[in-house]
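A single chain, nothing else alongside it, follows as structure tokens in the form predicted on its own.
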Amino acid sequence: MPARETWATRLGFILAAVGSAVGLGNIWRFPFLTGEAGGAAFLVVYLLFVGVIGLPVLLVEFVIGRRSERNPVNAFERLGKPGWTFAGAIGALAGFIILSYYSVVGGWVLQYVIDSFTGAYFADPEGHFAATATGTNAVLFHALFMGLVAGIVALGIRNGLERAAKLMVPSVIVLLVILAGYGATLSDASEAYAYYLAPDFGEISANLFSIIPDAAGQAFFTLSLGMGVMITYASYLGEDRNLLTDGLTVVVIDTAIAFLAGLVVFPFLFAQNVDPGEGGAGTVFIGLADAFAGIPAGSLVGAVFYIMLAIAALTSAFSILEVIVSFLIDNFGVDRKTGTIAIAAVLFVLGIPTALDLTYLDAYDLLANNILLILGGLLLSLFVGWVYADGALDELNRGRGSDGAFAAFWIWTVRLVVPIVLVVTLALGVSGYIEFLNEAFF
């Protein structure tokens, strides 16, 4: 079996973890969910989930990954608890499902990068998206996106994932800042900021139980939680790293980028009187395409936006594919390139239904994000809090600058607060998914 790879630098790990977290979830999924939930009301609940649940669960995954030095499926056997292997398998399954449709959406982005330079979507944004999102072109660009992802992952941790992250993540941040600055100059930007940043707490109270599943799913999706990514990435970490510091860094940067994405998207939508609550998964394609058509230098601004979105989409896709490739390497000693190509091919086939019918995107998305990711996070938290607490505390307290007092607070949060919140969230997610299936398929 080949020697296990490691990150070359702490910066490389941080940027790769941030790159996993910063992707379509922040810039494609976050704005349309925020719009559907009425703006600032969703933002408040989402931020609460990130701080109260997201960070503790991220540390749960870091602890399991570094302690075991294995992928999420094999980690529990390495920790001496093979009966919990199913917990890691659920996360890996969620990531598998997510990447199958994520690649299709990534293909849309690649098409829009090209179309921005030709202005192809200006005349009829809604019709153009309908033609882009499904059919032969969608399948072909889904294949192209998956091929790009596989190409980087096949190069390995240091030469592929780490090098790509060091180049691509800063690029996303710089481009988002430029676009947010431009958005601030648009007409009605102040109204967009009020919609996005001024919460109506009465609205939050009235709609809390409808907001919770999407906000929780979004928090887990953007932080790459519950799908084994952070377990896998932490498995390549050295023992001297401070997990709390690294976890806080990832959460802060990821959340800041999601927040910044709202400062980009909503001013553009409001400038063209586009309702942020309309468009669903097509919001950043239909609504923003319409907005770009009506502003000065819209073609250039659109190109910059979709290039940035493509970079972000790729960095997240790398991490999900790495989980599955890592499993093959750890268990069967498969050559990285061979394993990567084989898994990418399977994921391409699994994603074809989404490329032909958008109903499958909603079906996959709700199942993976509102149910499987939450279930995965719940099981991992129960394992660390009640089954492996001593080992987890020992692991969290390793590394320079570790804080024993925080570790004690963290373990009780993982034992009590996280499970209670996630059980309620999971129940709401299952209920919503059953309702969706009845409406969509029956």
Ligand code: PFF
Contents of the next structure:
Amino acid sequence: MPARETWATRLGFILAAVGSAVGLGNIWRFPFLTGEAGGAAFLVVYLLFVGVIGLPVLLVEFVIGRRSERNPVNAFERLGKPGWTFAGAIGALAGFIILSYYSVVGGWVLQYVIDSFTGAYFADPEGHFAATATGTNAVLFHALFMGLVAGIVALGIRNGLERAAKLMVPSVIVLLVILAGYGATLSDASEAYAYYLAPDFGEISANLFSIIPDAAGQAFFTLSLGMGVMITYASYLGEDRNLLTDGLTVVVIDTAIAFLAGLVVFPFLFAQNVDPGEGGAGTVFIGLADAFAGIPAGSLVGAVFYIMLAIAALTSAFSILEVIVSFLIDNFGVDRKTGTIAIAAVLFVLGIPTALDLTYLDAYDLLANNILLILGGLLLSLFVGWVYADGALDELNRGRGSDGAFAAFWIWTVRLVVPIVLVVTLALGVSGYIEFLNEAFF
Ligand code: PFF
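Let me have the form predicted in complex with 4-fluoro-L-phenylalanine (PFF) next, following on from the form predicted on its own.
What follows is the entire complex, opening with the chain shown before.
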């Protein structure tokens, strides 16, 4: 078997991890969840969860990955605990489900890039979204998006993922900053900032039970946690780096980008008097398309926005595909190109229902995000906290500048705080899902 691949540089690893984290979750999901939950109130709870569970679980995945040098399914066996393999398998299953519809949404974004140039959505944003989201065109662009993702993964860690991330992540940041600067010049920008940034604490306490699972789920989703992406990426770390520093860097950049996305999206929506809480999952496509129709140079601004979104979505999507491909390579010695094409084809087929009927998209999204990712993260945390704590602490403390006091704090957070928050979130996620299934299908 050929030697296992590794990242060429530390920066490459960090940018790839940031690229995985920064995606539709930051720019599509975060603003609409914030809008639905009433603005700044959601932001506060979300930021809390990023610190309290996001960073600790990211480190859980980094530790398992670097220590085992394996994909999430084989990692446990390698660490001498084969009984836990199912925990990694749940993650891989979540990956299958997530990527199959993530690619469909990615396909919408590609359509909107073209439609910005032609102005196709200007006249009737709502009707245009309905026509974009499902049907033959949605299936075709889903195929195109999946093809792009597979093309990058097939090139391997250094030539594919690392190169792409080095180019694409900085582009996303530059484009977002330009768009936020433009947003600041729009009428009603200050109202938009007030909505986004001034929390109403009454609102937080009134809606706590819906805000908590959404905010915790989003903290997880945005950091790509629970399904082993970060295990896989850390498994390609050849040398000893300080995992805490790398983890903190990823969390801070991801959070800053989500925050920046809010500074872009809300001024656009307010400029056109679009209610940010109205559109749900369609906000980025209907509300913003409406906004682009009304603002100066809207066609160009829209194109820049959707190009930026497409790049962000690609870097996340290829991280998910990499988990499954690395499983094939580690286990069966499958050639990377063949494995990538085979998996991409399976994922394409799995995603087709969500490209034909949005109810399936919701069904996939809720199952994967509110249940499987949370369950995956819970199991990984219980494993590290209670089964493998000594090895995990040893691994976290390896590398320059590590801090024993932080490690002790971390392991107790992983043992107690994270499981409590995740069990509550999971229970709410399961009951919400049952309710959803009853309403949607029965
Ligand atoms: N973090 C990505 C985003 O915010 O769009 C989504 C994601 C990628 C979730 C990879 C889970 C994952 F494993």
